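First, one chain by itself in structure tokens, the form predicted alone.
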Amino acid sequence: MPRANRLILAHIWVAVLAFGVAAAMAVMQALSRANLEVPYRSARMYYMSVTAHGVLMALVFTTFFIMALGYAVAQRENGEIRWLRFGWIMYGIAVTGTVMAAWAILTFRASVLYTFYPPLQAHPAFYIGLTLVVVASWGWCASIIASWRESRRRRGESPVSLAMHGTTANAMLWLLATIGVASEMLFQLIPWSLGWVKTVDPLLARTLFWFFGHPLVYFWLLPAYVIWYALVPREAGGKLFSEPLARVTFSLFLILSTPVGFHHQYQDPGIPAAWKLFHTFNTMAISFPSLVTAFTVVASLEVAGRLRGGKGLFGWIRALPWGNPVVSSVLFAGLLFMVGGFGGAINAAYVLNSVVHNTAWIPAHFHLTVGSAAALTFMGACYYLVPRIAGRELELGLLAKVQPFLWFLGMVLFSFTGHIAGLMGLPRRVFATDYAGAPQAEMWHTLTSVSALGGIVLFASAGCFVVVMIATLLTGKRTAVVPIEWAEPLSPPAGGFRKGIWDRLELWFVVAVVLVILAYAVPVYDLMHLTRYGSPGFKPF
């Protein structure tokens, strides 16, 4: 096995194990919110599990998978991973940070939820551990950008592959977005948790978190889009409808992903309405590349369906290879993401956001984005990547085929009821939803019960994925290492594509930095010069 493949598989192992632990935490929460008696049920256990699920699923599983995919793309592009030894050092730092954070969470020292909002205070190991994960991811970004530069030099006037283009845009996006969370960790939370300062400014901390928190969504989504654009059309038996359109969307995501964070803080005082409006416009603007992505991917799938013999207006859908878990994962991820996208537009509208803010609508929404568009796509990609990288056949193929269907069913039960319950006023992040038998709370009971059933189905699906991955990695029949094959464009120009303005990611990174300065410089300056009283830390759980 090539040495680079070992680094990719090491990341996959951490991603799969973190996913398994996070899934176990999730089913306990779903049952608890339905007021079902489960072993060890308590508020303390509930908030620990919420934190563990959020951090391990949304931060650890995704980050390690994205780094594995990025290295696989870079290796496919240039035949090597730039700075391989450096990559192993970064991997060691990321694993050390993950262990530190997981220890603090699982020993009840960091029940501060995935958003780690102060004045909830965690053990220093939690903050330092997650900071180490971010530092390691910066090393990954440096390696990806070096690979992109090497590919550009080698290809001359031809552009890098679409997968390399999208992966590099994501690395640049991540470097910009993590400035916010790194500032929060280094200048606020770590000194505060170590006792070097007595109080913390919660509003400034929330602002810095959401500087990072919304582009984090696109850090999850862009690798999913790389898979949707560059991998799935070929697996489905077709071709990519428009490669130039795909390149434009990745550049637009790089520009627009970060200056949008205030739409998560509509209800926060201390931020003038004009700045919230500016971020609202940016949030609506980023729906454009999302719509272009939906159009291009659906068009590519239609091409595949018709090449497979599909007839009529919708016959091409039935002709797609639904039995291929790589394809079915993306198909279901896309269907769920369409609903999540409409929900996101509602969240970004000030008045509608006031209705759903801090209700069950919100977790129901992001389970359709990160929990479906990203996570389900990543699982499907693992069925493709792991056998090729490990040089082993996929084990337990039937479980792999069933798993995406179970995830779709479970997510419909879990998330759709969550949206309805949120509109009926069910708060998010509450341990007991019965409110001592209040009539309003009784209206939620059926919905939370159905949601709990969805959680059980999701857990079964997650179990299938973890079992398939472990069986493949440990016992899969050894085969030759098979290269990754990207989708071909439907109508390439004679002589191939040439570099264009949208391939100049360094230019769009500069534009993104300017837009971030315009969106954040003044409000952050104002926040830092307000009269601030700060808050001591609280550890209620």
The other form holds:
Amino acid sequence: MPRANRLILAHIWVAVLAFGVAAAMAVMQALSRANLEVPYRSARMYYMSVTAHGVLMALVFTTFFIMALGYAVAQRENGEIRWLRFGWIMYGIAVTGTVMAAWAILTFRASVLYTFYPPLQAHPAFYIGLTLVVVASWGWCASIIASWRESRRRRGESPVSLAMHGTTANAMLWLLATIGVASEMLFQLIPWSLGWVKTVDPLLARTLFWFFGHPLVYFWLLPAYVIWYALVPREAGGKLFSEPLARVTFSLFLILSTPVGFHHQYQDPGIPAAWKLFHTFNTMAISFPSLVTAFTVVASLEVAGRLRGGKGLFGWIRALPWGNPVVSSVLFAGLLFMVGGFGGAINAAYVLNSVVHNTAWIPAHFHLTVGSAAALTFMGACYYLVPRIAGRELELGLLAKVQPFLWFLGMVLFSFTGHIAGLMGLPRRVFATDYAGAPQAEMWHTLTSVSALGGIVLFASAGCFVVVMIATLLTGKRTAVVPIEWAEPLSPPAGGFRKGIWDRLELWFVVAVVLVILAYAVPVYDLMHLTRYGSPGFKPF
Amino acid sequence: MKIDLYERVWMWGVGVMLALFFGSLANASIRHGFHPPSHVETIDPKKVFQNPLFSRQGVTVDAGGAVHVSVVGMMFAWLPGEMVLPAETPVTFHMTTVDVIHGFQIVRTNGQSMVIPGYVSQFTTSFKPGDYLIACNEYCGVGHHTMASKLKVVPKGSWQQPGALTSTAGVADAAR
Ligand SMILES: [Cu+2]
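Form predicted together with the partner chain structure, per the form predicted alone context:
Once more the chain from above appears, this time first in line as the rest of the complex follows.
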């Protein structure tokens, strides 16, 4: 086994274990919101578990998987990973940070949810632990960018692979985005939780958080897009419909992902409306590359379906290999993402947001995006990657086959009811939904019950994934290590593609920085020059 | 760069759709004045009850006849716990908090705003007659799901303008 593969598998292990714990936390929440009495049900337990679920799923599972995939892409590109020992040191830092944060959460010292808005104040280990994870991810970004530069040198006039291009765009996007959360942690939350400063400004903290929080969404999605573009067309038996356009979309994501954070703060005081509208405009712009991706990916799948003998307007859909979990998970991820994307356009709509903000609509929405488009794609990719990298056959293949179908069913039950309950005003993140018997709360009851049923189905699906992964990693029959194979473009020009302006990611990084300055410099400067009163910490949990 | 004809049609379609989305939002906000609550004003969260706007919570009518509501959020209650408002009348809500962040949400209306310590939130909306639940929609601690109050909206004609302010000063004193 190549030495780099051990590092990749070490990341996969953390991702799978974090996912398993987080999924167990989630099923309890779904039951609790349906007002069902389950063992250990209490408000304190509920808010702790929401924190654990959010941090372990959205920050730990995703980040470790994305780092594993990035290393696998770099390994495929150059036959080795740059700075392997450095990679192990970063891995050690990330695991240490995860353990610190998990300890603080599971011992009820950090029930501040994964958005950790001050003046709710967690134990310093929570903030320091998460900061270590981010610092380690910077090391990963440096390694990816080094691999990208090496590939560019080696390939001369032809561009790097599409997967490498997308992965590098994501690493650069992450470096820019994490400036926000790192400043929040280092200048506000860590000194404040250690008692070195007495107060922090909660609005500035929210602004820094959402500077990071929206590009975080793209940090999750871009690796999924890499899989959709570069892996799935071939796995489905077809070709990538259009490679040059795919490169453009990744560069556009790098440019546009960050200057949009105020669309999470539409309901905040202290930020003038005009700046919120400016971020709305950028938000509409960032929908463009996602919608282009939708076209190219569906077109590639149609190519695959027709090559497999599918006929007629929709016959190609049935001809796709639905029994292959690598493909079916992406098909379901894409279907759910279409619904999630339209919901997202409603969240982003400056005016309509007042109807859905902080209601059950919001978690229902992001379980279709990060929870399906990203997480389900990652699970599907694991069925492909882990056997190849570990040099083992996939164990319990039947469970792997069923898993994406269960996820789809569970998500439809959980998420569609959540959207409706949100439109009916049910707040998100509440332990119980009965509001002391208020008549307005009765209409939510059926919906939260169906939602709970969805939670159980999702938990069964998550269980399948975790069992398949652990069985494969520990007991899968040993085979040769097989390299990843990327999809081929449908009609490449004679002599192959040539490098173009959209391949110059360093240029687009600079453009992204300029846009961020345009979007944030003035409102943050104005905020800092208000007469502000800081807040001391509160620990009501 | 060679782009397929279908792709080009799709890209133009998407571009036009997004332009329409943004255009209609900009039109609603710039021409018709629809904005999310974006009031810019700060307040010392330790001295909320000394502030004339919040020393008494509840409904008032200003010299020009406009209806105002002052609300203070705290773990885990909205003050006042109950209020009565006239239907089909613009009402301006002023909100702040003495401790952590809360979310003021009048269920099944577009009336909501984040309430952040150190800042004053404000929005104006009007209601149909009926009984409304006001919830907290931002996690604020272990009692978050119990944080609620009641709003009764009555037909304009039968609404009684509060003579003296709806005083909950006693509660406020206790909480100070
Ligand atoms: Cu609250």
